[in-house]
Structures are given as C-alpha cells and as structure tokens.
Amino acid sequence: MSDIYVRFAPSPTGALHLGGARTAIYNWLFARSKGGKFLLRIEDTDNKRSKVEYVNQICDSLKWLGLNWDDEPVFQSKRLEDYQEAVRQMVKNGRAYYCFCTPEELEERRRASGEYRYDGKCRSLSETEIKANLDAGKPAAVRFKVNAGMTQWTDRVYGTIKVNNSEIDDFIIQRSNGIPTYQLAVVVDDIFMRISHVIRGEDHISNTAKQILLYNALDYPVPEFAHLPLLNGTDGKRLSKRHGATGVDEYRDLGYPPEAVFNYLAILGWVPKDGNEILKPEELIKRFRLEDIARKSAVFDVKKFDWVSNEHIKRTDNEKIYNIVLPILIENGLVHETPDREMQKYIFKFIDLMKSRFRTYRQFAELGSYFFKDPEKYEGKAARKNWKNESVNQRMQTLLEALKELDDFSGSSTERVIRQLSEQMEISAGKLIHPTRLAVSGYGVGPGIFELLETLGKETVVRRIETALSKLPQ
C-alpha cells in the first residue's frame, strides 16, 4: 500500500448529486490509481439538517456506481472532543484565541466601521480579562489567529494559487458552544485520516487557504490539493434540478446502468488521451491523471449521456442484460414471474433484437412492450404520416392475405413477400413496410422490420394487422 490516502466527504443533508459523485469518482480513480486508500467521512455536524436516510442513501448510490471505499467511514458527529482538543492546543500555543463578541455587538460594529471583517477586539485581551470573563460564564468563540504574510499551494488542477493573509479574516474555529466550525473539523479529521491529496469541487478553493494555515498551526503537512471545476447544464448555468434529474438514485430508479453514469462522469472535464471515452472503471484507473483534468467547467449534456449509457448497455452481455431487465418485465406485468422455457429464449431474441436501441434497462419494458402485448393506441404522428387514408388499408389487406399463406415466416420470406407485392402495386416497398411497422408495434420507428415480423411470430402478425385494419385511419 503507498502512502496515498483520499477522502470523500459529503454532509448528508440531501441525495448525494452527480457532481458530488464526480467528485467521489475522481477520488477514487486517483486511489485506484496509485494503489492507495479511498475513504469516506460523513460530515454530519449540522444536527438540524443531517438526517440518517441521507447517510444510507449516500452510502447505497456510492455502492451502486461500485465505489467501494477502505476502512470504516468516520464520522464527524463523533470526533468532537478532537476538535476540541485541537482548539485548546492552539489557544494555548498563541495560534488561536478566545473572542467574547456577542453577535449584536459585531453587527453594532460592522455598521458603524462599514467594514464587515472581524475588527480584532479580543485578539489583544490580557490574561486577566480572558479568566475573568470565561469565571463569569460569558460565551466564547474560538478564533484562529491570522498573522501577516502569505499563503500558496501548487494546485493540481488551476496551478499556483496565492493568497495574501491580509484578505483574511481572524475565522472562528470554534462556536461558543463549543462546536467546531467546518474549517477546523476538515483539518483535525484530514490529520487523523492520514489524507495526502484533497481533491473537491473548486468552490472549496475559497477554504484553502486558511485550511493550509491550520495544518501549518497543527504542525502537520500540508497535503496537495486538487480543485475540480464544477458541473454545469448545457445552459452554461450549474447543474441544478431545472436541468433535470440530478440525483444518482434518480438515475437508478430510472434504469441507467451505473457503469454508464460513472463512465460519464468520469469524463466529465477529463478525457483520456487516447481519445476514447467508453471505458469501464478498470480501464479508467489505467487512464486517470489529475494534471489531464480541464480548469474549464465540464458541461452535463443529456443527450452525450445518453449516447454513453446506450453504448454501455450495446456492449453488455445478453445474459446479464437478462437478469437486469427479467425482473422489470415480469413488474410491469408483460412476463409471468417464472417464465418457461419457451419465453426465456423469445426474451434473448428480444434483447438481441432491441439492445442497440435504449439507453436505459427500463426501456425495455416501455418502448419494447409491443414485443409481449399488442399495441393498444398508435403513435400519432406516424399514423397520420404512414396509415392516411382507405388506400393503405386495401394494401395492407392484399399484404394481411399473402401473409397468412406463408408457411416459413423468417425474415426472407416476409421480406420477399413484401417487395413482390410492391412490384405488383407500383408502389415502393416503403409504403407497405411503414403501415406494417405501425400494426404490430404501434411506432413509426423501430428494429429491422422482417426482423421484427420473425421475432414476434406469424399469428402475432396475423392478429396485430388485422386490429389495425379495424382501427386505421384514426
């Protein structure tokens, strides 16, 4: 094991979002990576807002995108009297110090000086007051001691980052009642974790600077940062619900295979070298640079998304799609649960057949249900384009009867019928493929219609162009 050590940290104060997992991804490729330890920290000191679901549901979309992390999470609501702890080392080594501003007293002060930073009342209190204020019971903050300077980090990502102490604040590490504030708990528990690379969002980069002040305060290493740009919709806006789903368990519920939504946030502002971007984690680990990673912000585009996740599940093993897909046929009630022999084989031709169109396992059991029930409506569009008037219905009779006379009904026979009687009428083959396409499957759009018409059997066929016969022209 090196000495390569990063953390993932969300607050579970809500479903864990596809840049949060991005940046969960991006963590562990790097462990992966560099055969190093990925760890998880649940930041669940905001008692108002965190909430035990959001711990599970984290936990359960981190496990869905194979995410598996080392050791056991650590949790901040636990860790209290090491924040403390460290607080008190630093106040008693001159870093930190206690502050006795009431909040009115600040905002009295903020107005009348037109400032709003800290204006460093208690930073010079003698001894004497310190006690006889903390003998009265009087409530104190904790407050990190900014000294003159500056402070620079090698960002992984943006470069040289520097920032002069002066713009600053004297930041409060501790509440007065004694819970530490975001700032301070990151460092104590990066110490404790042992973490060697800090790599999240860049909306962090405002942070870094006096977290690096406390490591330093701590007398512990600096480790290297890494500053991801954010995701925004194809609006140029950040990603948010107006754009749609942002909710990993979202994109599970809505049938995504998560090899594809980690795929694709992964190349999400990093694409490999070689150009290709259909990559299973493992071909990922092998790919994945830090320093690759683009300063621009990476745009979530549905439709790429979707290009990714279609690709994924064309790759995918029928068998395996299988086993995905068996238990949403038999939910949406178009298979019986134990399906025979018989059914089994019709469902790998199915898949076969239908598996290079859909982008999600769902929709095989809702764009692909006329292949185990009849259509009950036809798409509108293509009835009014393909199936317009009393004419089609004349053809498609001539085609329902020459049908029926076919005792091999494979693929060539159907398609032989079909360009024969289109000689015969004078018409293109098109204009009895279309209708025909709309009677069994109730689409305008679909797989290789003699494909189609061999998969779904002759007295399926039969039965579909004969309803639409009855039903057409809307």
The other form holds:
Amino acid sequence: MSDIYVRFAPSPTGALHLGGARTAIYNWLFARSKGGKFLLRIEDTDNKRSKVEYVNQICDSLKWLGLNWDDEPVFQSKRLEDYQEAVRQMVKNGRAYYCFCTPEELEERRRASGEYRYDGKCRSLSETEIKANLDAGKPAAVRFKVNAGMTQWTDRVYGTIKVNNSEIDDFIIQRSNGIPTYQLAVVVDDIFMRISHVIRGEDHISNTAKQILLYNALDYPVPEFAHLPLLNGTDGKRLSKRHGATGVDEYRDLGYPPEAVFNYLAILGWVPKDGNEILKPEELIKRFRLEDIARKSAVFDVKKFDWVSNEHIKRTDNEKIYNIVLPILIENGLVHETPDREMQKYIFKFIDLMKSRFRTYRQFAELGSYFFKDPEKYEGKAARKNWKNESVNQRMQTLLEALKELDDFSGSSTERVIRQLSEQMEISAGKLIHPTRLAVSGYGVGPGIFELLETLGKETVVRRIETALSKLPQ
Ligand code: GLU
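Counterpart to the form predicted alone, namely the form predicted in complex with glutamic acid (GLU):
The next block holds the full complex; its first chain is the one shown before.
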C-alpha cells in the first residue's frame, strides 16, 4: 500500500460548485495515479451555516462525477474531543496559552494602537493569575504562541513560499466556547487521517504557515502542499453566479454528461503533454502530474466546455445514450412509457443521426423533438430566408406531388427526386432542400436531409410539407 493519502474537505454550507469539484478531481487523480487513498472530510464545525442537506448534495455530486472516496467520511463535528485534547497538550507544553481578553478589550486596544494583530497581553500571565481567572469562570480562548523565525514550504504548484513569523500573531486555536478554530481542526484531522499531500484552493495559502507551525508544535511531520489557482470566468473575475451556473448539480440538471464535466474541470489549468484534451478518467489518471498544474488562474469558458461535452456525447455508444435519453423523452411527453420494438429502433436511428450535434442529453428532447412530433413553429430567421414568398409554395407543391408518388422512401430515392426536379426547374437543389428542412423540422440547420427524410418516413414528411404549405410564408 502506498503511503499517499489525500483528502477533499468541503464545508457543507452550499452545494458543490465547480471550483470545489476541480479541487476534488485533482485530489482524486493524484491518489488514483499513485495508488494512494482519496478521503472525504466534512468540515461542519460551523453549525449555524452547515446543513445536512448540503452534505448529501455534495456527496451526490461527487458520486455523479465518479469521484468515489475511500473509507468512511470524517465529520469534524464528531471530533471535538480530539481537538480539545490537542489544545490541552499544547497548553501543557507551553506552545499555547489561555487568553482572557474580552472582545471589547481587544477592540479598545486595537483602536488605541492602530494594530490589528493580537498584542500578546495574556502570554505573560503567571500560573496563579491563570488559575484565578479559570476558577472565577472567566471565558478563556486558547491562543497559539508564535515564536520568532521563518516558516517556509515548497509548494508543489507555487514553489518556495516564505513567511516571516512576525507577520503572524498569536492566533486563536480554541474559542472560549470550547470550539476549535479552522486552523486547529484542519491540522489535527490531517494528522489523524495521515494526509501526505494537502491539495486545495489557493485561497488557503495564507493559512499554510500557521498550520505548519501547528504541525511542528504537535510534533508531526508536515505534509506536502499543493495550492490550486482559482477558477475565473472569461472576464478574468472570480467565477460566480454572474457567469451562469456554478453548481455541479445545475450542470447535471441541464443534462451534461458527468464525464464531460470531469474532463473539462480536469484540464482547466493543466493540459496533458500530448495535447489530447478529450480524455476519460482512466486516461487522465495516466497523464496527471501535480507539477504540471499552471500557476495562473484557470478560466472557465462555457464555449469550450460545450465543445468538450459535445465530443463526449459523440463518442458515447448509442446504447448508453438510449438509456439516458429515453427517460428524458418520456418526461417530455415525446415517447410513451414503454416504446415498442419499432419505436426503439427509431430512437436508435434518431440518436445516431443527432448525437454529433448536441452538447447535453436534454437537447435530444429540446432540439430533437421534431423526430417525435410535428414542429409547432418555424425558426423565424430560417423561414424568412428559405421560404420567402409564394414562389416557394409552387416549388414545394410540385415536390410534394413527386414525393407522394414514391414507393421507395429511402434516402437515395428522395435524393434522386429532389435532384431531378431542381434540374427541371433550373434551380439549385438547395432551393428545394432548405424549405423541405424547414417544413419537416422547423429549423434552418440539421442532419443530412435525405437521411432525415428516410428516418421520418413518407407519411410524416408528406403531412408536414402540407402543413407548411398552409402556414408559410409567415
Ligand atoms: N473546508 C475548506 C474549504 O472548503 C477546505 C480546507 C482545506 O482544504 O484545508 O475551503
């Protein structure tokens, strides 16, 4: 067994967002590429903001992405005793001390001195003073004693980072209500979980020096750190709701394939050396290296994401798409609950014809509905362009008559008719093809027209052209 242990440590104060998912993916890829363990820790000590429903939502999103974790998740809310024990130990050996300063006193001294950092007043209390205060039941926080010196680490992404301890004040590790602070809980847990590599967002760089001091005080080896640049939108600002959907569950509900979300987040800020960007998790595992992560912030570009997603759908086999898309078609009232054999075959043809055009599974029902019901309207721009005036009705009437005559409605047969007619009329084939497409689908673009006509079948095509003749031009 390798001694690589990593963790994903979300705070359950909201659903899993794209940035968090990317952090989880990098941890997972690292663990899986090294034969290590990927652990989950729920950081729920803030019981005002933490909610069980978010825990469930985060776990569901991780599972949906295929980010299976090893062992049982660790909940910080169940580990108070361990934190308090670590604090007791540090107080005992002089690495931490009780602080009886009230918030009001701190505020007053800050205002007087203009210095925000703690002034160390309670550092020098005598044993007797401390005992007297504790016996009197005075609220006591515990502060970590930061000694002079330099703290540094070699970040696997950012390189060497040095912090002068004079920049760090004696920070609180346990509040007066006995609840540990984030800094303490993270370190005690990372020790408990034997974490070898802490891979997390760059917003935690400012915590790392404090945490290294705690490792030293608790006499445990310091893990490796890798901080990940944050996710921005295409405008260079930190990714937020302003940029559109940011929750993993929102992308699931929009019908994006999980492997596309996984793939795109994985290659944001790290491109495999062979330049191949469309990769399955197994392929990403083989190529992933922490050192290759770029230091500059990663840009979430919806257009590129849509491209990645479309590439995945194209490569997904029809059977799998069928199983995903059928319930969506049913839900949209396009197909009956239990399609018969003929309908099943028809859906497979539909998938084969259309899968290269869609970026979500929902689009099969939204943009492909005309395979199952007559178009209710015609795309305005395409109608204005391709069915300008009554002369189109004349042409299309002639085409309709010719199509009605056909016994063989195969693609090659309808193609022959359209080509012959266009020659006779001395017009380009497009002058028949575009209005036909508009009539049968309602759209100006779509799959190859002859294949489409064959798939829809004679009866449907004839009916839809008749309807179009009565409704167009608009
Ligand atoms: N709970 C923290 C967060 O959600 C992560 C802490 C850590 O990775 O050390 O940002």
